[in-house]
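Have a look below at one chain only, the form predicted on its own, in structure tokens format.
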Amino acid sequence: MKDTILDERTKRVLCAVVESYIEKPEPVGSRYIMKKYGFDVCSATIRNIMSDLEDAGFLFQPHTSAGRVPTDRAYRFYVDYIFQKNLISQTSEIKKFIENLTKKLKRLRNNMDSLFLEATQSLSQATKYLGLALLPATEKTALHRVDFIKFKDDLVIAVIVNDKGIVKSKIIRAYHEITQKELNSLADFVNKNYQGKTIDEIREDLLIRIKQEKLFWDKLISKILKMCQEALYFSKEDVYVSGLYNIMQLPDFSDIEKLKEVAKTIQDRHLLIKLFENISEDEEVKVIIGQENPIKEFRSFSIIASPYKEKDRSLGVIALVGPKRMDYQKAIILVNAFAKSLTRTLSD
């Protein structure tokens, strides 16, 4: 039995099982489905359909006498089905929530830390899942200004402010004799020549200048330019995660071992960045269910993610991570709305 040859009644039965299990994580029986969803056939017919769906890999039966539980394949069918049938719609409650959120985000647009903290916390509180946000990669944002502060001996603190108001600082090495006056001049040079250019563009230009200076100018200038390039190098993006306490309330994570697994996974920033690195290229909401995830650590979860942008430029990702028994309709609506709100806020 393939997805493409499921008749409409079988599709309705499968969706009913998925929705029932999302609502209450207990094996779903044929009699319950028949009564709740008003099927005009007897429970034996529903039971036969469910048995066929089990043979096809959409459902499984934990015990002989129990009802059925959806598999990853069932959740994937369900998500594709509600998209295809355009069954995803906002309730008045969700609309009001999104309107209030948009107003909050606009008030916070000059404070990126508060903006993304509010976004992930609100997303988590509305769903009881983990709210995540991948901030704009530093290299893709434009420089607002840079300052160099002599720290001690040959150490200098570089403070970078990008066009999103995100402040980055790092300690770099310089030559012993460098003075604060020279550092101020270097900062003036960078701010005058590169303000408004992306960090990637600046580093490329500096690399060209370094090669030229090696050939034609003093080695000291080459050292200064190298120092400047090092100041503008950042190894990873920032990730905001909110809602570990919220998912503790879900029956899916009542097992302490499962909860430990979640906590361990979201603490690994490298894993989170790897998870989102391709999503920012997508145009709309992406749903990744269980075994579909190329990263094995996330195969126990479902992920709803969407890129947010500044005009046409992709900046980062906003997402929900939760159990496979997730309320997909609500999660998709909210992630899509949050991404659009962030896009509007950052583009204004």
Contents of the next structure:
Protein chains: 2
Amino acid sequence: MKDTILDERTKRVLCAVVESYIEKPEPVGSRYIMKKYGFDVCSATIRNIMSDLEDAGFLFQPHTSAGRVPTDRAYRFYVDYIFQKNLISQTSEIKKFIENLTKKLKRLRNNMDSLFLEATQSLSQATKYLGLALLPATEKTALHRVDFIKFKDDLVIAVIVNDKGIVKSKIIRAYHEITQKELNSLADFVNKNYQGKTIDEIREDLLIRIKQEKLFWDKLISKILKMCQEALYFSKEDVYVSGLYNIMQLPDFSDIEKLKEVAKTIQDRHLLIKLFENISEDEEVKVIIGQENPIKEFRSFSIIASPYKEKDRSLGVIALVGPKRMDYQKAIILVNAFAKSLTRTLSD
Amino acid sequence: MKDTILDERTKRVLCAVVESYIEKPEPVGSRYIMKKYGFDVCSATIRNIMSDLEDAGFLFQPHTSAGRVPTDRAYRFYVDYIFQKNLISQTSEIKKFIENLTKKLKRLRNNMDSLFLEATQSLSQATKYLGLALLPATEKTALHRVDFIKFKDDLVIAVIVNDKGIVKSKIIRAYHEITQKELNSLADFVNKNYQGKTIDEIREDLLIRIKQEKLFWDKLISKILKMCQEALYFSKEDVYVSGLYNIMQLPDFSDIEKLKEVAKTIQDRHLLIKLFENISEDEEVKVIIGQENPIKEFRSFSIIASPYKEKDRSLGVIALVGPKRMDYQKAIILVNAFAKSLTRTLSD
DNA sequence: ATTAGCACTTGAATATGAGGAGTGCTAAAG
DNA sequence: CTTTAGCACTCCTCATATTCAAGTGCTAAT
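Follow the form predicted on its own with the form predicted in complex with the DNA, if you could.
And the full complex, kicking off with our chain again.
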């Protein structure tokens, strides 16, 4: 990689190649660039520039006599460039879009399940890429109420409602016969002491109590506290995925192998959650292009992700998975809009 | 379609063609059939038979000089034939398989979610086709307990636990301020009166009560009963789908269009539920081949379905979707085994 | 530094032909 | 009347050759 300080014209050529390839996934020739993007130099000049860009690692030639195709590096440059030139700032049109979207989502506010289904579906619909959403990790949300319901034998169903109205349930084993009455007072205890606290905080506090009880007091109470502890443990976060069919329509996935890759990765929720772990909560929009992705399964795709919040507390992430030659401008604006809209809906 | 009374030899040839095509999706020739399936006549004879079978609508020739391919009608004949010849009866091997499977599933009995996920996944794994399961319709299961939890304003979260330990929740609007205490006594009322009854029964009974109250008594009570009524209404049943990736590996889906069809149909839960509606609850195994399917979206696939029960009460259906040239023998045995295993697991 | 001109490369599309699998028909055999 | 052997015929597949156009890289002139 030589020096990478590109002059303005070179940048324009690079962007033109990227945009052309985004529009139509075919190797881009110099003459085409010149004419389509109105350059006032002849094709040979463009050719020289493109040759330089290839040396610098931005373009790639499938074979000697073909046009050129952008590399991951080119996409990265392109994305940075449009950010820098403010080509993705909020227009009034976007504001209106967010407005409408928010209205639509607010109607579903009381049912998180439908809300996120709708959000990922319409994000996918709008972009034709794959829409993802990570639901608020239960551990991070505040407890609204807990109930313990006696089931069979020593089995207890713990029902946890958080401040978003999301209900989670878990079957736990008490390891000793326990009456519904006892369970009720146990629930009362938790509700009185912990309502409004996040599950994470509660579990931490419970841990301390368990230690104390173990040292000084009743083994039974310790056992019960342990049960609470277990009831509040959720290993998996919920991920919504929409638009597999949409993504199949893209020419990029006319090759079945790529499709298999996608199917495999979205089948494995683990992987998806791992993906979200790599997305920082403070950035507004994060763009991960191909090889940049720490998770190797996603290295043939690009990902646009944006966190949504409730007031200032980050809750989850909404994201888009598409081919590396995705329409970044549109995608970034839309993901951003959806995140903003979710934030508004949830902050109310 | 001429007369369809086939002599035994003709049937054997037909089955041979079907089995050959199932094994390898290539047009089947007369000489191949003769040698591979040990017929003691020469290829010309087989040729004549195959020609007859084509006239009768069982076989189809892609072009003049090619071998022959089974039609839907041939698959139907084949399936009926193997049923009739008892080629899918329970061997001791299968009994053992069910035994093991049941053990595996019983460990997950307390968590329906994992149970059905595991069931569809391993069904798909074993067959390489798409595994489906329709979860017990909540309406048909018995109520274990209901809880009403005050959320915000006039919003109430209804948490319904059924006798399978499945927890469903729903946010409903009370349309008037209501305290948690009132909600508690309401829940008590429902629990005392309705525990063990199926949701359907409860709703019916509530309906009668509402009418009575409306005519003679308190409007408020009527309102509350209506709320219960609403809380117990679940529009959609849960469907589990596993193995999209597996199905992609089949040569039948190397054509991307077929794949799109599958993706589209499984994306639309509605359609899946509609599929299950066509499966009778008393048959042991139902095989639907291609065009036979009343739902047009499934007409390029075959479906093997079997209901599972709790004791004698039918709960849901487990099914397999695969290409028309699927290995019916294996598939039928396995679906049957899975249904039996689920029945045992749930009947305990 | 840019441009015009041109030879050269390469893949995609098209045509050509050999090879082979499989059929259908006919006439003879059982 | 059924079965079989023999053979001409059909049509697909695969490999090879040919053409075509797009696009490059280089050189020499501007």
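C-alpha atoms forming the largest set that superposes within 1.5 Å between two forms make up the rigid core. Residue numbers count along the first chain shown, from 1. A quick note: this is a predicted structure, and the numbers were derived from the prediction, not measured.
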Cα displacement of Y81 between these two forms reaching 2 Å, rigid core superposed: no
Core-superposed comparison between these two forms, Q90 Cα displacement 2 Å or beyond: yes
Core superposition result - C-alpha of H176, shift between these two forms, Å: 3.3
